[in-house]
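The chain below stands alone and is given as structure tokens, in the form predicted alone.
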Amino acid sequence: MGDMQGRSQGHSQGRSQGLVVRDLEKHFGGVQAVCGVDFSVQPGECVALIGPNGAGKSTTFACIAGQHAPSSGQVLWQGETLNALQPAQRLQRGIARTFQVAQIFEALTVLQNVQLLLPATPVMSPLQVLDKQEPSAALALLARVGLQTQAGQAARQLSYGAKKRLELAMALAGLRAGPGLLLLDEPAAGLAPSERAELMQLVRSLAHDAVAHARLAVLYTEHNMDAVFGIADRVLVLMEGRLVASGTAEEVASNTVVLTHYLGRSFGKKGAVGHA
């Protein structure tokens, strides 16, 4: 466990690009939810943040996304400290997020949802029509998530799995050109196994495909282990607010502390580990 943590800390502290979390702590009154967490996520990486309920995943995620201010430590993106920036300011710097429950505009069409988030969209006036705002760019993003044939459909009519894909396209639409950070809060929550597998392969491809969107770093939290093992390039494990393991799926699945206190000792024998 110590070696794995040491590699993670050196990895995060020795490189200034991408997402770097340094000695992150968050207190709520007398409760210390996050205790000295260090890690990094580089553009081109898909990294999962896992752990049991109460481990500090949501708090860590919220400190990175801007919903919580860290009590101490630093969150950096491309060498810039984010601690004092609001979520909207982070979006301007190439950081977008999704939520456990898909957040979309159900009164709009699928295409309009994406058009509304495109950076090129000017401030709307009564004389402007949303449908005319960058339709080609919006359609290209819908094609990336497999929703181009449903572009004219009302968003409220989509299945829940499709709404998750639409939210993903909306997050991508909000990013500017250049390296981006995509934060996904339990992207597979509420999906059937087949939908979950398809969505997570899409998430993996977003980090690995520089053609679709320039050099994305992807960090996501998840409870479904089939959405982690075989998908993530690296896995970070939090317990009681501390990072107890960091490494490949195979390394994490063989970690005694993780198996004993979280995954269960039979986990590695079930064939759950392996990259797609």
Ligand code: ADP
The other form holds:
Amino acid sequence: MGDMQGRSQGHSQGRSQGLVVRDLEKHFGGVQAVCGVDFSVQPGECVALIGPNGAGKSTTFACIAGQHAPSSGQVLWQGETLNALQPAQRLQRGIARTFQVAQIFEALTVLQNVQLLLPATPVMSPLQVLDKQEPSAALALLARVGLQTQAGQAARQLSYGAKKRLELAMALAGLRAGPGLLLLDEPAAGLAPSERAELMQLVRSLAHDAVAHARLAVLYTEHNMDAVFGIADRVLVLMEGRLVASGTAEEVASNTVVLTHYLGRSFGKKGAVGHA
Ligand code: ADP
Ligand code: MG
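The form predicted in complex with this ligand is what I want next, because the block you gave corresponds to the form predicted alone; please supply it.
Below is the entire complex, every chain and molecule, led by the chain shown above.
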């Protein structure tokens, strides 16, 4: 965060909409996890951030969501710099995230998990929220992710795929009306192929169809190519902390650098792109 002011050259672009990541760097001691990454994501866009293990995907995410402070560079949302804001303050501005391993409250019902995350008046304790919160808003979100019939079940009884859907509904519950940014770290990790495809269609629909009367900017990480074809409008390829390619899934999958150092030269040759 140290040299935020020193890099104020691009101030005039400060009013651009959506997410803008500018010259982002993050090091952990001597490990340069992210080195000078630039990209943007507009509301209504579904963008994938892909790359091999250790490429810096989760670190980039954590810098956007607020778990990590960037070493330098800027993260802007709707023209406002986020660098100094805590995750909760980012959530108030419409930025929600999920984690690689689903994080839900196993002992509560599916409905209660979503109710807990809906904005409450400040004087309500979590238990009062469960008591007083109208279930209709939570039910609408469960319907959005295809879990309405499981609302009364204990969350621990859900399949892992359904838990990932529940986590999405919980992330949506934290957002207020208006433009939002949804950050999903490997949303389909650990799922069977059929469940993966369905979940990724849902992820795509969250960017393309309005949620609470606004379209979301969706940025997700992934390391398998099957989750980007037909899903992401744009794919960013990160390797060793740097963006090495961006474009449609087809474009990056035929990029020489990406093929040589990440996907492997035989990728897609047999016409089977879903096998990676
Ligand atoms: P990806 O999500 O693409 O697999 P990460 O962002 O998790 O990659 O990691 C990028 C690099 O930063 C790796 O070399 C990793 O070991 C390192 N790294 C990530 N988090 C930390 C941390 N908290 N402390 C030290 N090194 C880290
Ligand atoms: Mg990761």
